[in-house]
Every structure is written in C-alpha cells, then in structure tokens.
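Shown here is one chain on its own, the form predicted on its own, set out as structure tokens.
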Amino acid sequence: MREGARLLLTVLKNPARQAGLSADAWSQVLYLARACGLLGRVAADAERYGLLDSLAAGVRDQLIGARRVAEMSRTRLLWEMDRVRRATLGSDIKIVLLKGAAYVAAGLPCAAGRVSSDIDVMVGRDSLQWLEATLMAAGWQQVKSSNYDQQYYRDWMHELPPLRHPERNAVIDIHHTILPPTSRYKPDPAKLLANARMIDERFAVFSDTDLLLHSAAHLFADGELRGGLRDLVDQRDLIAEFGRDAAFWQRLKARAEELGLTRPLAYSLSYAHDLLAAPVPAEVLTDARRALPWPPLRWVMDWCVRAALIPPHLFDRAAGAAVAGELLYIRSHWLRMPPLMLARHLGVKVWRRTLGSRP
C-alpha cells in the first residue's frame, strides 16, 4: 500500500495522529481524503478531538471549508427527505430511507462529515410506481431518456431510473431491493422492509443488521470498489456503533446466513478490521472468514481491494492499482449479471462510447 494510502488510514484509525503530521503527509491526506469523499470526514474527526487550532492556517482552511460543504449536505438532504415526506403525505407506504440519509436521519456516528450527492430510499415493489408517480407530479424529472437505459434499470436493477429535481437539482433514486435481481446474491427485500423501524410517521431505516448488511452488500457484491474507502469507514463505524450490543454479533451472524450475504459480510468485517481497526471480536471474525473464497482467490482479491480502495495519488505511477482496479470492476459486473446478460450490456456500452449512438 502507498505511502500516501497508509497516512490517511492512519488519521482515520486514530485522528490524534493529526497533530503530528508534517506538511508532506497533509498534503498527501488532504488530497486523498478529497478523491475518497472523506475530507469532511477528517474534518469532523479533527474538531472532535480539538485539534482545529493547532493545525497549521493552510491545513485548518481546508477542514473548515470541508466541514461546511458537509454541513450544507447534510441541510440538503433533510430538505429533500422534507420534500419527499410533503409529495407523500397521506399515504401509509413505507419509505426506507437508505445509505447517507438513513444515517443522518437515524443520528449514527457515520454522519458526522459525510456528503451525500443524492437521496436513496427503497419501498415494496408493489409501491414502485405510486412512489415515482407521485415524486413526477411533485416536480421530479427522470434523468435517463433513451429507451435502453430505461429498460436496463425497469427489468435488470434494483431501482428505478434516478429522478432529478430541476429547480433543486437533487437526485433522488428509487429502490425495491438492494442488488440487481440478476445479481449473484439475492437478499429477500421483503425480509428487510419487515425489519426496518419507523424512525418517524413518514420514514424508516433498517435495523442495525441490516444497514450493515446493506453497506457490505452494496461495496462487495454491487459496487467495482475502486475509490470505495468512505463505504468502509462507514461500515466501521456501524461496527463500534452497534457491537457494543454483545447480542448484536449473533443477531449478525443469523441474518446474513438468512439473506445470503455471509460472503459480503465477511469481506467487510475482514477489511474494516486489518484498515480500520474496527472492534471486531476475534472468534466473531474468525468465523465469519471462513466465508471467505479459498486461496489464491483470496490473495488476489485481497491485494486488489489494498491497491485500489484508495485512489492513487496525483504523482504516482500507480501501475498496480490501476491493474487492480480493472480487475475489481470485471468482478463487480460478473457478480451482477449472467455471462450472456453481461455480453449484451458491455456491447452496448462499447456501442455507445464509441459511436456516440443512444439506442
């Protein structure tokens, strides 16, 4: 791993370490924190630990500027799930809300500094085109316009085409699980809507399995993975935030057998563990690795995942990542569609790059 790399985990592991970097290793952090989407969350780590003011002025500007562009997220996305909530009222449908706003509206520790580009939110299949109807009505545009990418999204994915807000600008996206039907794992979404609790009379987030459930699943079965840091430090964070619970780790342990993602799971107590130093308990992690691929897929997978889950720095070479991160995105394609499903979809995309056509 990258020198750069390892500075920024090290501030992520223990954000005391700030005051001791040079201006090299902070040039190296802020520039990493930025590409990975978690300057705002140094930031939040360094007013935290009272650090600000000894920071040196060029350092500090930058966390000041990141905690505010967090801050204005943060506003904007409870005045979107404040507009959802207006466009919805009077309907008893259950509305989940997922990734960033759930942490925000649940008040997890995660939260703190993290900016989220869009609103996700999952309700029953049954209600997918209420839930999209009703949001068109409320002002809401769809964003994808060729007949394509509206088929691949309405029969392949797990989501409806993003909606767009023209005044605003925001995005929302509409789920009715949380992988691709075609993908390799299939989490059943009407035992996860059973499980999430109503945070208030319009919302509900997943129970505390779940949103890490739903974190593991979405960066090791759905998502490439490359630049994927910011999902595992909130994995971490739902580690030390729900462990506590000593009952948690058997409650876990169930649940992923139950929707199938004891892999997933694995990868993501394994990874928020040996980067993070998430408190994991031992024998918990022992057990949960021997869902793990045998080797030498593991090694592989396993120095993928170091290379590229950190952006190479501006000035690096970075040969190897680059390498990784081309093998982590033919992995997460594979694990979301079959070979013939994923034929076609990569013909159409090379179509498209290169001729420009929209079919």
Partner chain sequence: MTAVSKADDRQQSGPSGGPLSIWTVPSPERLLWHDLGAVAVVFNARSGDTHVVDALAHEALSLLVESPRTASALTTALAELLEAPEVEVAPKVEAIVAEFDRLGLIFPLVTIH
Second form
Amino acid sequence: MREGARLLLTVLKNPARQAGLSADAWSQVLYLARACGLLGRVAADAERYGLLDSLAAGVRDQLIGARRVAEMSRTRLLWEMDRVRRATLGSDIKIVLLKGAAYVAAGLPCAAGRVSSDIDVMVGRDSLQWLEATLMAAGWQQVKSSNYDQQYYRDWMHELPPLRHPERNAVIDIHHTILPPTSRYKPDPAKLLANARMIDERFAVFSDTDLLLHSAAHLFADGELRGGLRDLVDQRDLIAEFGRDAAFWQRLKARAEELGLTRPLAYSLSYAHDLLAAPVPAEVLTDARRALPWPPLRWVMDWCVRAALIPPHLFDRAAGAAVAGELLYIRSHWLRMPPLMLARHLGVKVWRRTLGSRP
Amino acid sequence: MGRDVRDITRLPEHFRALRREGLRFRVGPFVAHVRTPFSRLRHDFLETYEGFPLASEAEATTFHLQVRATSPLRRWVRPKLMADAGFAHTPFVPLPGDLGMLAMEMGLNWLVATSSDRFLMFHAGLVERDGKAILMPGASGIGKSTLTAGLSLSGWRFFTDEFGLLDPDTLAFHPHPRPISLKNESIPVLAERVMPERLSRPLHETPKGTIRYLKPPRDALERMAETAPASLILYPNYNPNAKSQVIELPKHEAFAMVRGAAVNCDRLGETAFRTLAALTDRCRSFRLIYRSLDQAIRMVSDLMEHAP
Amino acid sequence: MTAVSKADDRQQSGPSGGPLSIWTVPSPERLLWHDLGAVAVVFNARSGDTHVVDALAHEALSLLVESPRTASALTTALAELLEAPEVEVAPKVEAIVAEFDRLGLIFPLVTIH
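The form predicted together with its partner chain, contrasted with the form predicted on its own above:
Everything in the complex follows now, all chains and molecules, and the chain you saw is the first one.
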C-alpha cells in the first residue's frame, strides 16, 4: 500500500499518532483526508485527543477550518430535520433518518466531524407520495427537471428524484428502500422499518444491526467505492460502538441472513478489521468470511477495494487507481441494473454529453 | 534542491524541480506545492514568483496543484492545459497552452478559497500602513486591483489583491501577497509606475481579456508573516465621469456590505457573525468614488485619520 | 441575509400554522443579536442564518420569547405598546408571524382545531 494511504489509516486507527507525524507526513495526510472527505474527522480526532494546540500552525489552521465546516454541516442537518418536522406537523408519519442524519440524531461517535451534503430519509412506500407532495407544498422543488431523469429515478432507483429547498439550498433524498430494486440484493424495506427506533415523535433511526448493514450495503453493493473510506470509517465506529454488547454479534448474523446481506457484511467486517482495526471477534470474522466470493473473484475484488478506497496522491498517480475506479463503476452499475437497461442508461448519458446538455 | 537557495529563483535547478518533484513555497499562512511539465509555464512561473520563500522541511503543504495537459497528446500537439488539484468537482477549464500562468493562478485561487476556513475570508484588496490594515472589498472590474497595486507602490504595504484573511480570534489580517492580476485598461496605468521587469509578459485573449501579472513588492514578500489589525473598510469605485467623493456608510449598510464580501461566512456560522459584528463595530466604512488613481491615493491618505 | 420587515403583501402560512396556533421561539438563547442603529441583525445558531430585523419585528420576537402566544394575542400586546388601534397593527403582525414561521424563528406550539 502507498505511503500516504498507510499514514492516513494509521491516524484513523489511532488518532494519538497524529502527535508524532512529520511535516511531510502531514502534507500527505491532509491531502488524502480531504480527498476522502475525512478532513473533518481527522480534525475532530485531534480535538478529542487534545492535540490541536500542539500541532504546527499550518496544520492546525487546516484542521480548525475543517472542524468549522463539519460543525456547519451538522447544524444544517439538524436544521433540515427541523424544517421537515415543521412541514409535516399534524401528521403521524414516521420518517427514518439515514446515514449522516441518523448518526447525528442518534448521537453516534461516527457523527464526529462528518460532513454530509444532503439529508437522506426513508419512509414506507405508501407514504412516499404524501411526503413528496407535502414537502413540495412547503417550498421544496424538484432538482431533476428532465422527464428522462424523473422516470429513471421512479423506475429504477430506491429513492425519489431529489428535492431541494431553493432558499436553503438543501437537498433531501426520500428513499423507499436502501438499495435500487434492480440490485441483486433485495433487503425487505418493511423489515428495516419495523425495527427502526423512534428518537422523537417524528423521526426514527434504524436498529443497531441495520445501521451497520445499511452502511455496508451502500458501500459494497450499491456505491462506487470511490472515496468510500469515509463509509468504512462509519462502519468501524458502528462496530466498535455496538460490538461492546456481546449479544450484538449473534443478532447481526441473524439479521444479515434475514435481509440477505451476508456478503456485503462480510466485506464490511473484513475491510473494517483489516484496514481500520475494527474490534471484530476472531470467530465472527472467520464465520462472516465464508460469505465472501471464491478466488479469483475475491482477489480481483480485494485489489479493487484497496486501490479504490483511498485515491492516490496527486503527485504520485499511477494508472492503477483510475482503472480500478472505472472497473468498480461498471461493476456497481452491473450489480444495480439488468444489462439492457445498463446499456440504455450509459447510452443516454453519452448521448447527452455529446449534445452538450447538462449531465 | 540547492542547500543555500531559500527563495524561488530563475536557476536551472528550480526549472527542473518544477517538472519533477515540484516546488514548495510559502505564501502568507499557506504552503503551496506546484508542478508542471510545460516549459513555457515554468519560465513564466519562475519569473513571476521570483523571491517567494521556499518552504522548509518543517512546514506541511497546505495544497497541491499541477498544471497538466488535458490529454497526453495535447502536451505536444496544439497544447491544451488545465489545472488539477486532485479533487473531484473542481471548476477548472482547459486553456490554450500559452495561458499556463492563468491556469496556475486560477487553480491557486480556488485552492485558497476552499482552504481558508480558519479565517473569515473577504473578496477584497488589502494594504497596510503604520500598522493599520485597510480592507477594500469589491467585485472584479471596479478598480480594486488597480487601487491596491497603486497604493502598494506609494508607501503602503501590499497584503493581497484578492483574499483578505481575517483571524476571528485577533481581528488581524494575514498577508497573502500573490502576483497582482492586472487586466486590460489597468495595465498601462500601472506600467508607467513600475520598472518593466516587475510585470509579466502579457497573456492575450484570456477569458478576461489581456492580463499581466505585477510581481509583489519585495517588502511584501519579506514581511508576509506580519499581520495587521483591521482599521478601515473602503469600497473603491472608479468612475471618470462622476464627481469624486467620500461617503460614509451607515452601520446597517456597512454590515450588509462587508458580509456580502465575506466569501466563507456561511461556512463559519456563528464565528462569522461575531467577527463581522466586531469588525463593523471597530472599523468605519466609506464608499470612495474617484476619477484617477492619483486622486484615489490622496483620498485614502486623508481617510487614514479615521483609522483607529 | 434575509430581511424581516413589515411586508404587508406577503401572506403565507404553512400546514397547521393557522390563526389559532400558539407560537413559541425555540431555544431563544441561540439567537445572537447585534444592534445596527436603524435595524438589528439576528443570527439564528440553529439554522446558521442571519436576518435583518426592524423595530416592530424585533419587538414582536422579544414578546414571543417572553411568552408563547397566538398572533392575535401578539397583536393586542403590540398595539398596546405602540398605542395604536389593533386593526391597524393586525395585518402587520400577521405578515411578521408568517415570515418568522417561514424562516423558522418561531414554531407552532399547539394548534387548536
């Protein structure tokens, strides 16, 4: 693994090691952390470990800036929740917060320094239209204006076309399940919703097992993996937080089987353990790894994941990472769509680019 | 890199380094690391950035930038180049091979704009005299750069013509002395005040017309670590057909105007609000309408008495 | 930065924000005020937004911080303060309340149906 990537993983595993980094090491860590969307996290770690004042001025400046940006991101998330609460006042709809919003609302450790650009929520399919209409009545607007985009989302995605509030410039994604309906994994959204835990009269978050399974599914079944180290850090933190309860592991295994997500979970536990020292009990790890694909697919995947999770340094760029990124892009689309559909989608994208319209 | 060389020079070793490992230099509170294979750009860069202090090994890099060919072929055939900071979602556009300096400057500007949330950052020119910093916010094309450059050649210390970096804790500005980008009509106005070697070669047919870069004065580079407290806020407005005048802004207008110039205030939240409140409590704000550069310099001199 | 003023032609009320709502200011300690003479600016730390507030809007917000009340109770209190007839004050207060609600400075505590 490249030197910069190794350094970044070191300080993410053990923030106290920030204290001993040379200026050259910091140059690499600051760059890669920013490229991976983890600068806010590195800053939060420095603050939590009381290291901020001991760092060189140039480094401290960057971390103080990143901390402010993360703080503002958190404010914006909480504020969008407040605005959704206002817009849905008087109804009895239950809205499940996903990802960053869930971590902030539930006060989980991975919320520290995390920057989210959008707010993601999930509701039952029967509430989708009502919520979309209610938010639009309260000022939210469609972002995707073309009929093709609208239809694409409604036919093939696990979420509605995004809505944006023009005054606050904030985007909300309303999901009805956690993976696109065309994905090979089909976790039952009703089961996820049924176990969600209310945190106030309006909002809920997934149960402990489902928070981890959702993040794992997002990274290893749906996402493009590019810059996905941030998600893996979330998973490491969730594992460390929930794994203190010994009963968690049994529930996790049962739930992964119930939702059909044993393979994404196996990837998650493996990589969170191998790259970020997540405290996964040895027997759990061994057991989970049975769900991994057989070689050589496993080796290809391993190479792709390691190359794609952390981008190479700008001044240290070989062709490998770009190829891995492309492979994974095609792979993730392949996982998500029937082949004919994929050809059509990529075709439309290329066609529109040629015509020069907005992507 | 040579052991005795502490500043950027036009030596062959720096010319070579720009292509290979890159050059790391200090500009105010930042350390920039730049690299490019284009020899025309390397010549231009070394000339324009001559005298900038090289960063020591004890200083971490704040941001990296390379100016590269848009495709391998484009390095040699009708070269097209663009800035690359290594991040997704950057606003950089391909430019003709002759405009490398513009790609470099625009790239560095974007990096400064997105790496300065430690400071409350103003889109403004900034100069200092007698330990008092004068902030001159303004959109491009209304004489901000020209006036900043003019003052810098008339006894004021040059801080920046683009980014006013205010420390929220101390209400002091940090210098960020970069080459001053002079455009179109402002070029002859300044050219008659400086030795020809202070100006870069003209870049023609850029998206903003003709551009020449004015090298920052020597003392601006030597004293780039010396901050100065915010003392006065001026809104320069060059208008050869108007009556020259100085108009003091009422407090609410002063607040709204300076907030509008604070580029990252939405990212700084409460810190920005408190800082803007303290800044407008401390500094008076004036609109400055002037017909010539010399006149504006005299008006600014007179206004210094209002600076605390 | 948005301006809150006696915009009397603007009228908007969200769902369940009818005339019978009791309005409250959530976490008034997170509102930071800065006096600018003719007007004041207020920073809402919950939203990260800054608003310009004129004297009447400032007074209205202060009254709601003091105690939650309906728009008509607010009208009565402001009319008394200004020594002006309620019918004159009422439309301005309604516009201000709608604007405060839109900006999230106030929240309906209870809605009486």
